[in-house]
Amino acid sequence: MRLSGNPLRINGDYYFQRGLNQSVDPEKNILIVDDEPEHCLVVARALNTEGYTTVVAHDGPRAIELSRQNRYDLFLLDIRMQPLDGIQVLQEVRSLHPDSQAIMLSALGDVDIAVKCMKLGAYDFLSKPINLDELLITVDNAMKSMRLQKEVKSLRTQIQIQQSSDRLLGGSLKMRELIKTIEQIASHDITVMIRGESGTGKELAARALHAQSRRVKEPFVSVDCATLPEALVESELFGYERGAFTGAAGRKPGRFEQAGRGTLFLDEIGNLDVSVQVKLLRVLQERKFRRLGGKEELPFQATVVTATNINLEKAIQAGIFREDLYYRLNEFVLRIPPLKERTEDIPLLVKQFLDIFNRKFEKNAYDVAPEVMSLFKNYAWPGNVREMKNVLKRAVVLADDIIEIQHLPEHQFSPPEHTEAAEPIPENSEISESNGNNSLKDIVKREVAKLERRAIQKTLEACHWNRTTAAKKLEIDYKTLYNKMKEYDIG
C-alpha cells in the first residue's frame, strides 16, 4: 500500500495515514516518539507502506497528552530524549494502554536501558541506526503478540464468565439446603426430578448434580423436550439407521446414546408427547435401546434427570402424563424454592449478575443503588432468577456506575395494562441506514424482524420471562418463540 500525499500536520504533531479515505485498521495505529524529525519521516512512511496509520510526537510529554486523548497499538521510542527519556514515557504510557505493545529505539550503547525496559514491559528494542526491514518485522511481530494476547485474555473472560454463570448461588438457608442436597444426592446413581417454577435454575441444578457425580468427565446431553419437532423425536432421541426412513443418508447416533454414560436431562419433562413417554419407560425399565431401523440393541447408560415447571400430578389426571412414567422418574425430588420465598439470595445474585455483564460488556456499573436494591427485595419475580438476569443485563448497558431506578424497564415494575401489540412502522424508517438491499420486499422484511424482535421482547417482559405464557399471548407455539428468540437473541 502507498503512503497518499504528504504528511498532515496537526497542532504541531504530524499523522502519516494510508490515504485519507481509507478507514483506520482499529489494530493498526502507531505513534512514534523521538526528537530528529528526520528519522520520524523515514520510520513513518516505511509503516504507512505496510498499512499502519502513524502519529509522531516530537517528545515525551506530546506523546502522554496524545496517548490520554487517543488509543495506540504500538509505540515506538526513542530512548535519549529531553525532557523525560524513553523510560519515562514507556512507563506513562503502558499505564494509559496496559494492552498496547512498545519497541525501544536505543543508540548502541544504551543496552543495558534497553533490558530495563524490557523489564518494564517492552515488547523488544532495537538499535539505531535502524534497519528498516528489521523494523517492519519487529512491529509485524509486536502486533501479532497483541493480538494473540487479546485472544487469549478474552477466551480467559469467556471461560471465567461461563464458570461463574454455572455455579449454582444462593446464600438463604432454603438454597444452603438445596446446594447440601445436591452434594449428597450427586454421588449416587439416581433419577431425580428437579421441580421449581420458571428460571428458578432447574437447569444449573442438573449441571451442578452431574458436575459433582462420577460422571463428570461423561457427557451431559441436554434435551428440551418443549422444543424438540414431533416428527423428530424418535429419531431425537433414539438416533437412526441408513435408511431408516427417507432421508436418513447415514447413521446418526441419537441423545440416549450421545448420553453415554453420563447424564441424560430432559427438560420440560410434562411437554414429551404420550407416544414417546411409553418408548421413554420401556428404555428406562429395560435400560436397552434399539436406534430407528436398526436390529441391535445398544444399552442404556445414563442417568436421567428431569425437570418441570408444571403440575405433573395435574398432568397425570388430566390424562396427558402417565403416572407409570411419573414414579419411574420420580426416585428423587429436588425443588427449588421461587426467588420470592429467598430474597436474602438476591444481594448475591445481584453481585453475581453484575460482575458477568460487567465483564461481557466491558463495563463498570459496580452496584445497585439502594432504592434498586429495596426495590428488587419487594418484587414478586414472577421470572424468578432468569428475570432478575436479564433486568440486570439491561441495566448494565444503560448504566455507568450506579443502576438507579431510571435502568429498569418501567412496565415490569408496575403491572402492565395491556400487552403490547405491532406498533406502526415509524415514519422515517431507516431505509439508508442499513447494509442490505433496498428493494421493497428487504425493507418489508428488516421492518417485519424489527417489529417481530420488539413484540416478542416486551410480551416476554411483561409476562415476567415465562415463555410458555408469552408464547400463549403471541399466540404462537412455545418452539416457534424458543427459536425466535434465539434468531434475535433475546433472553
Ligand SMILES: Nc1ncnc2c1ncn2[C@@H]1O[C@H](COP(=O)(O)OP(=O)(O)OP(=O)(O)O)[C@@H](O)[C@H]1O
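Could you present the same protein in the form predicted on its own, rather than the form predicted together with the ligand shown above?
There are no partners or other molecules in what follows, just the one chain.
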C-alpha cells in the first residue's frame, strides 16, 4: 500500500490532512491515541490515503484534552498506555462524543478486555500488529455504522415532527408564508428568534428549522428557560465538573455541550436572569464556554434558536433584559400567528387531531357537529393550537362517533348569552354607576379584579418580572399567572 500525507505538527500534536485532490467530508475526522510514535505515523498515513483527516495523541490525558476541544468521528485507542489506559480514555470520550465510534487496539488479544470494550460502546477490537487492510475495512464499516445511526435518528426526529399532534399545519396565507420563510432560512447559519403567543407552536417552528437544515443529523436540544430552577440555570446550560458544588459527584455535560453541532432551542428566553444573559452573550460572541467549576474552554458549535411570548422591548426598558443580547439573538425574527388570526385553518387542525386521538384511544370520533365547528371558529382560543389539541383530546375520549357540544369543556364553551367579553381592567378604574351593572355581585367582582391586578403587577415588579418566581410568591401555577397577565393586560 502506498502511504502519503505529510504531518503538520501543532503544539506537539501531529495532524494529517487529506490530499488536495480529495473531497472534504465532515465525517472523516479520526483521533489516533497510541504511545508508539512509529505505529501512529504508519496508521495515520494509511488513513490519510483513504481521505481521512487524522490527529495523533501519545497518551490518554492529551487525547481527552483534544476531545474536549474538538469533535472526532472515530477514535483509535491503544489499550496499554500510561497514565490512563485505553479503556479509561474510551469511557471519557464516549461521554463527550456519544455518537462517535471507537476501535480498540491491543497486542494482547485478550478476549475479556475485548468484551469489556464492546460493552462500553467500542465498535470493534483489533489485535496488534495491525493489518492495515483489515484496519481500513473496519474503519470504513465503523464510519458507515455511525452515518446509519445518525440517519435513523434523523428519520425518527422527522417522523415525530410529521406525526406530532401539534405540528405546523395550515393552508391560510399567514401559515403558508411562515412555512415558506422557514424553508428559505433553514439552510443558513443565523440566530433565529421566534415570537408568538403561548400555544402557537414556537418549538415546532424551531424543530422545522432544524429538520430542514444541514444540521438535521445532529442533536436538537430544547430548553424551557421558564422552568429552570434559578439556582441550577448555569449548571443545566453549561454543565459542571465534579466538586463544582455540593452534590456534584461527577462531571455532567450541559445543554450547550449536548447540542454538539446541532440546534440549541432556548424557549422563554426572556425568563433568564440578567447574570446568565451576560454569560450567554459571551458564549454566542466567542463560541466557547466553560463547565461550572471547569478551567477548560469548550467549543460551542450549535446554531441557536430562541423563542419568547413576552415583549422584550419592554423588558429592555425595564432593565431586565440586555439590549446587546437582544440584538445578538434578533438576527432573524419568525412571528407565529395566533389561531384567532387564521380561523380558516381550524377544520384542517380538527381533522388532524381527530386522526391522531382516534388512533391513540382506538375510537371512531370521525367528525364534529356543525354547531361545534361554528363554536370553534368563533372562539378566541387564548391557548391557541395547544388549547384546541386538549379540547379535542377530551372530546374524542367522551364521544362515540360525532363530537357534540356536550363533549366540550363547559367552562370554555358556555352559551353566547352568558359569555362576557374579556376586557383589560384599568389599574385605576372606578365603579361606574352608568354602565347598568351595579348589583352587589358585579361591584364585588370588579373590585376583586382591581385588587388582583394590582397584586400581580406589584409582585412581578418585585421579582424583576421573572414570572416563575412571581408565580411561586403568589402561590399559583405559571399558566394561571400567564392567563391573568393576559386578562389584565399586564406587561
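On a predicted model such as this, the values are computed, not experimentally measured, just so you know. Superpose the two forms; the largest set of C-alphas matching within 1.5 Å is the rigid core. Numbering follows the first chain given and starts at 1.
Chemist: Any chance the CA of residue 140 moves 2 angstroms or more between these two forms, core superposed?
Modeler: True for residue 140: a C-alpha shift of 2 Å or more.
Chemist: Once the core is superposed between these two forms, does residue 129 show a C-alpha displacement of at least 2 Å?
Modeler: Yes, the C-alpha moves 2 Å or more.
Chemist: So, superposing on the core, is the move of residue 207 at the CA at least 2 angstroms between these two forms?
Modeler: False for residue 207: its C-alpha shift is below 2 Å.
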